[in-house]
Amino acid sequence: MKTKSIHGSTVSNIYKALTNALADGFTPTVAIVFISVKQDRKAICKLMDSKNIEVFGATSCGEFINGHQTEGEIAILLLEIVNENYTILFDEIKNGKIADTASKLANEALKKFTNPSLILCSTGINLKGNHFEGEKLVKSLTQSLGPDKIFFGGMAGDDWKLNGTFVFTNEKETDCGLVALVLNGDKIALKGMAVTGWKPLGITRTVTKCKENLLYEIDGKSAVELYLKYLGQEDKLVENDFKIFEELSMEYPFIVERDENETVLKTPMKIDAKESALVMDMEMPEGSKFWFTSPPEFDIVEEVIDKATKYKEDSREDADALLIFSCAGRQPILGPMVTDENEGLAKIWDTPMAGFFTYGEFGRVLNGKQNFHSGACCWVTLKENV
């Protein structure tokens, strides 16, 4: 499968760009578009639409090619995959049923292939600042897949506006929903892991008491006193406009156990001043398991290109194309890093890459089964069998 991938800061620049990559007879039929809320996604749809090629797209937090890395702008991997081998789908969520969406999306997806394997965006945060339940979606379309069908993909971002993502297609566009590039699994192969690097701190903690997404007791005791002194920032308590997830939960999320030894981060989003309780991104049922973690450090990028590099070794395998999915709270905490992991793994996979920084990820740690993560940098590979 012949693959280019190209960027631009304006409609303008992609026009010339992809002109050039069509230059050679290069006869793309899709075009995975990572790009931001600023841009002009209509224009880029109808320059594809006047190519012929398929738009599977998502906004971003800032987005990436090989040797490219920029917020605000637009990148694209274009795909030359033959007609028979993939479709394209898309839902957009009504009364927030997602798991009515995704049976819906998981049976289009094994009418269409007997071993579909997808690409997989959803949006991040609607218009009314609702966020996206991404744990809801990975366990109702793997229930309705069934369990050894492989997906990757992220959630839409806004430049951390907070306000509104979006995917869409050449024709259609939601705040809240799907769309899917949906391979012919026995024909096109998705590879590939995801690895977080947050790491545990102190001793086991326990959800004591909590509802839904608001977290009110930890072992016990309060949870906002608990978790602003254990970092030691308990003066916070008293700041009427104290940031918790800009100015101190983003670097230190919670570590939660969930089945079969896996983990997921979870963070507080903000703190309930009136039922004094943290208001968590994803909710922590009384009786979990969890730990305050550090951020990440410099040997976490060597984590995730010596696991890529020892996966590569192993499978003895290349690539037609590399998709990272890089949860959008990595760029702050690992700074400059952020772009070594990314070309690090471009580079060992030696194939054209595009990704972006989402608002959470899809996708299995090494030997796991299929998660929602957060936090994670997520990347796989695609290789058309010959």
Contents of the next structure:
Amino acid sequence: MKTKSIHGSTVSNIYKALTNALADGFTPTVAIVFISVKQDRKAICKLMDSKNIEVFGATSCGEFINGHQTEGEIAILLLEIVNENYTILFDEIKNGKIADTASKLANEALKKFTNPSLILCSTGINLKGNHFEGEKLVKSLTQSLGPDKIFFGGMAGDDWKLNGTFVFTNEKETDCGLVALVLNGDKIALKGMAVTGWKPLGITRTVTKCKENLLYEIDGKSAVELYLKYLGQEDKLVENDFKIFEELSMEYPFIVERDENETVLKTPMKIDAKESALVMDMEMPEGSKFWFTSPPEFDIVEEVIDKATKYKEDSREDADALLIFSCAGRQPILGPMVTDENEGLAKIWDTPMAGFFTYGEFGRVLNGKQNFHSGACCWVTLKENV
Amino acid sequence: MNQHLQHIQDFIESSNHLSEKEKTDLLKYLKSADKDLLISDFKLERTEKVKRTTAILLEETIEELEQKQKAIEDSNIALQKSIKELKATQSQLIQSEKMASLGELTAGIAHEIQNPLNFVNNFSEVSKELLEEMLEEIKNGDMEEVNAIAQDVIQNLEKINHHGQRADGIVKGMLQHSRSSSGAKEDTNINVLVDEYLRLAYHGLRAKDKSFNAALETRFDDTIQPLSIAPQDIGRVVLNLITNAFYAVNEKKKLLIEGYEPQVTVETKKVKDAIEISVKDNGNGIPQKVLDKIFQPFFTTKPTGQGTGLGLSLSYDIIKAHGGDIKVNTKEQEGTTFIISLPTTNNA
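Could the form predicted together with the partner chain be shown next, to go alongside the form predicted on its own?
Next comes the full complex, and the chain you just saw is listed first.
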């Protein structure tokens, strides 16, 4: 499968890059578009229409291809896949019924291919500011597709504005829904891995009072007070406009236990002063065990690269393309090294790469089951069986 | 770009004595150095920040853990006090259980003492009459008759002494039973011990409840050698099992089942490396749902005030302390058999 990645800061840049890419007779059928909410998505889709290229798109929180990492711009992976080996599905989620939508999408994918594998993007936050329930999506989709089916992807971003993310195709877009590039798994193999790097710090904590996404009490104490006190921000308790996510929880989320010795990061997004509660990005039911965290050490970049290197050596396979769904929270944590992480992965696979900084990731840790992640670098290769 | 590196870059770019290739190479190295510097600055800043935050988090956690440790220590002291009080209460309860079983024995003991006392009274009266007769014969000078009467008196006194000692033994046994056991073991004739407690239990119950009646059957294995046990402890176990058996048959008898004849069988038997004492009744049996609980302390099916629920629990402890075992076979409506097994070797 022939692939190319292009980038640009404007639609006209993309037009030029696309024209160059097609100059050698390359005839892509699919464009995986990661694009800032600032950019004109419709114009990009129209451009792709004019070249008979189908769009799988998601808004980003920073985007990258080989050698270029940007914010507020556009990154595209172009793939030349024969029509019978793929389909793009788009579903808007109405009335918050994620399970129904996931089941519908899974059935359509299974109708198309006996062994479908998916590149999947969901929205991250809708126009009302509600977070997408990634865990629920993964659970429902895994149940409907079957536990052996593979899907990788991420949640759309909006340059940290947190007021509306989108997924789209040539003709449709939504602030609450899914887009899936469904591949014939027997012809095009997906292989990938999710790595987080956040580590538990201190003692196990227990949620003792919560209601939906509001976390009231930890170990019988006020969650807001405990969180701020333990992270040295006690003086911010009296500040009404303290931006807890930007200034604290992006770096210090909670690590929550989940099935089969896996963990997931859950992040306080803001403080509900009236309720005196932490507003979490994901629900933390009463009785949940969790830890405060320490952010990834600097060697996490090496760990991501080393694991990918070993994986490649063990599988003795190369790839036609690489997609990276990297948590937006990794940018401030890893600083300039986040580029090394993405570039390092592209170098290992030595193939066209595109990716974006996400509000949540879908994938599997090494030898793990399909899961929703947060704070992870989730990469996946595409390889067509010749 | 770093300010100093920017100066160098400007200098390189404006230098006329460098070739274009040299300029390109130098600028490449400069860019690489700038990136390394940027990463180092970032690492330093982040490390400082993480260090500060981690230190606060750990300090707070340590303080919290110290508070928890203090709370646990306080709880521990309170718990130890409670355990001490509990043990004191338990030992009082065990003592009261002992006294309660002594109460069960009292009537039996009275019955048992009555026999030797009757002998003592009868023989002393007979002896008095014989001695009065002897005085007459002395007056008559019939020394042959005097001698014969004296022989009879001696025999009577021996009998009085024998029955006196028997009464003494019963009283001592009763006192032993009520005292805390020293646990000291002594060679004991198991058949005699079992027989004694069977009779005490039977007469005790009969004295309290004249209507009580049960067919008693004993099957003692005469080949059993004396066994080293704490006799008053094993006696309590046997007494408890027999009392329970009597209770079971009496309860069934109250149901007025036609043709029902209460029967309790006590058997001793030598098996390979152990002595078995079994107490069998033909009562109602123990329901399966309570079978698992019968050896638990304070578990009883008897009405409130009639049982402490310690009998079988203490029996279990005593038998285990002897290195033995206690088993129960039961069938609802048909009866129950408790089997004590005491090892003849390696006595614990």
